[in-house]
Every structure is written in structure tokens, then in C-alpha cells.
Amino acid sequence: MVERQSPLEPAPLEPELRTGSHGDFEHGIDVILSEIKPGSILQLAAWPGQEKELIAGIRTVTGLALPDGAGAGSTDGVRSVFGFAPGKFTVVDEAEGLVSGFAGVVTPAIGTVTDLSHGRTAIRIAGPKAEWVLAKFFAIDFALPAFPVGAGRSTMHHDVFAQIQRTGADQFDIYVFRSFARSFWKALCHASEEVGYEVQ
């Protein structure tokens, strides 16, 4: 059973979230940051030699096709998959219940779905400065070639453990665990004070 946030406890984000222009924004805002809140955040992960059945389920409950491979991903805005380790695929869905979609899909046989909907926070990154911010905190390429529309990857800045995937030319939704969402905020905010930003 999956334990759901009470609406009278504040959400992780709530205490900092402060919308409007921030930083230097006098000659214009470069990056946009917001909270997004997915209804389904989901684990996969196939047994051994099952993994193209799992992508074949991914693909029957969400209408995303996926490429095989690490990192590889797809995102329709309403839908987002992406791989971030071999076998291991993050799902994402704005509405609640897509855990129970899989549920005759994916079998013991094939492997595991796990709900991480209440472990975590998402983050959105927007802007023609967006890979520039990103790039203080981790040591990947976020250049479009190197890092497509729908693709993900699985990285950490310092002790905070994150997946990020591109959603949009100059756009990343970032997954963070709960409890490090606040200060991973506020260090995303602070990074991005040189370029101007909004918080919407």
C-alpha cells in the first residue's frame, strides 16, 4: 500500500517556493524553475534476457516507444519514459494509477514495478540557459546532440542522487528523492541567480 502526502502537510518544495523574477534579471530571464507533480513516478526493471519485453509493455500501457539502451527515452508531455540504467527504466505519467496499468503486463516473469510517486520530488529546468545551470552541478553533456529530446540520464551532485531527462529543446525535468528536494532547490536557485530566473 502506498502511503500518499496529507494535504495539511506541506509539500517538500512549499516553504521555498517563491514565485516571481529572482537574480539578475534586468536584461531578461534565461531560465525558468518550477515544481512539477506528476501523479505516477514509477521504477521498472527487467530480469535478465527479459528486457525487450519489458520496453514491448512500456510501450503497450504508455504509447511510447522506447529505444533499447541506457539513457534512451521518449515524452509526449502528458507520458515520459526513459532508460537510466541497463534493464531499469523510469516511467512518468501526469495522472495518478498508472502503477495498476502494468499490473498485467508486466509479470513476475519479466520483471518488477516499483511506485516511487510519494519518494519523489520533480523539478523543472526551462530556458536558453537551462544546460548552462546544469552544467555547474553535473559533469554530463547537455548539449542536444549529445543529449536528445527524451533521453535520460541518472547522476548525483554530491550526496544528492538525481534523474534528469529532456523534455523539450531547452527544457529538463529533474527527479530527486523527497528529502532533498528543499536544498537541491535552493542550490538550483542559487545557481541560477547570474542568468535571472522565474520561479513559476
Second form
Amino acid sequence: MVERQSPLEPAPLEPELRTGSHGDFEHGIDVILSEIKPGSILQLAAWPGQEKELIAGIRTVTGLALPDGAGAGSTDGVRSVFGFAPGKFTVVDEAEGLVSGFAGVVTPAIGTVTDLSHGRTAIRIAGPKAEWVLAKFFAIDFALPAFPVGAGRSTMHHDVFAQIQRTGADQFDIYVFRSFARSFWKALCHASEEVGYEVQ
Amino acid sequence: MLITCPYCGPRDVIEFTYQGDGNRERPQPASQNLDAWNAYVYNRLNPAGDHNEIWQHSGGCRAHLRVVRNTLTHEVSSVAFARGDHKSAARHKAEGKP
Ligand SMILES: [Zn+2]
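Could the form predicted in complex with its partner chain be shown next, to go alongside the form predicted alone?
Let us now look at the entire complex, which starts with that chain.
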């Protein structure tokens, strides 16, 4: 695959892109921001009536079972999957080349597989105030009972479309369009300033 | 104003795009019935009350939705997926489409 360059490379006048502690961190670090750089980010869509077959195919290729329900998902720390629309799923792998695993499994009769690995940037926000920072951004319920671990949500922040998966009790992975990633990252940093954040 | 998407749950109206009056019947593409086309393009019920509308959850799951919204109170009394609804299903069948 073509070598990918992060849209979040630090520049001289952009301290919030550098690793280290930022904002009001004298009282502790309550938010940790990082770019997780998965090798594969895929979008899978089932034709009407083919959703069960697609879910079975995802399980065959990734080993991940999808729980029932809108926006349900799961993660094993290496691979992740979640529903983001009716019959549509985002599938992520740390390794590159996941798309080739779906060839012959998700056949043209079942649905489509679209490789977005170069088109999305994945940002992880973690820590005791992660939920609190995200609640400032998105008008959805981030409480654990309403947004369980593994589940995904499609929403947007100031017209920046975002897919969010909860990958831990206080950890979320946010997928944004690559071209918006830099400004979105900076907005996340500004929102995290008052609780102290660390860039990893 | 909140619209409760059947997939995503309650979301702010800013996530949705209005796709027009849900009462319209689009004539067959080859139709030369000028009255039917005129009605489709121009005639609206403009009710003071419940109104059938098509919205897209463009800032979420991107599904097209059939919404009943009260034009006086903005109360949304019904939301359903537009895909597979009886109107479009019957029309596609008549046109021999899947
Ligand atoms: Zn939706």
C-alpha cells in the first residue's frame, strides 16, 4: 500500500499537535488524545435483505460478533466493528489489507466493501473527562448505559461528519474525514484545555 | 426541534436535511401529462397542522425518512424509514424495478 502520511503532523506554530501535556494540566491530566492510525478502515453495506449474511461475513473475516440492535458493535482491541446506518458497518483493523480478506466472503450478491483507509483519520480520546469533552461537541447521550462499550454512533460537529465508537468505559475512537482531521483535532484540544490533556 | 431517527434515536434537527413535501406523487419519468407534472412541481397542501414530509438524516445514518411534522407546533408525531414504504414500493413494482 502507498505509505500514508498523517494529517496531524506537528508544525512549528501548532503546539497542540505535539506530544506532551497541555492546557490546565497542573491539576492533573483528565483527557488523553492520540491518533490511532489503523491500517484498515472499511465500510460494508448489505443489499436489502442481506444484512444477516453480511454480519456472518464480518464474523468470518474478523472473528467479531455483532450484537443485535442499531449502532451495536464490538472490539477486541485489534479489530473493531460497529453499525453506523441500517445495514451498514464500519470495520477497522490495526493491520493493512483487511479488504482483501472480504473478497469472496462478502460477494456482490450480499453487498459492497469500500476501503476508506486513506480517507478517514482515527482519533482516540480517553480519560475520566473524555465523555464530558465529547458531550460539549455532540448532542448525543454519552452515558455508558445509553452508549455501551463497542457501540457506534454517526453524528456531526459543525458539519464535520463523525463516526464514534466507544472502545472502553472512558475511551472513544472518532473517525473523521481526513481533510477535516487537523481542524477537528485542534477543536478537541481547545475543548480539553480546561481539564488538562496529554497528546500521545 | 428533535427528530427521532428510527436508527439513531432522537437527534437535533441540524443533523437532518429537508427533502420536500411527502404528499407529492412523482409522475412516471416518461409521462407527458402536464397536469400531473404541474401538480408535482407546484401544488402543495400547505396545511396548518400535521404535514407529511421527507427528511434525510444527512448528518447521521443518512437514511431517508418519512416524517409527520405539525407545522404549527413543530411536534414530530411519526418517523419511519422511507425505503420500503408502501407508496414507493408500489411505484417501483409498477415500473418493474426491484
Ligand atoms: Zn439516523
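Predicted model only: the values in this text are computed from it and were never measured. Rigid core here is just the name for the largest C-alpha set that superposes within 1.5 Å across the two forms. Numbering follows the first chain given and starts at 1.
The rigid-core alignment places the CA of residue 24 less than 2 Å apart between these two forms.
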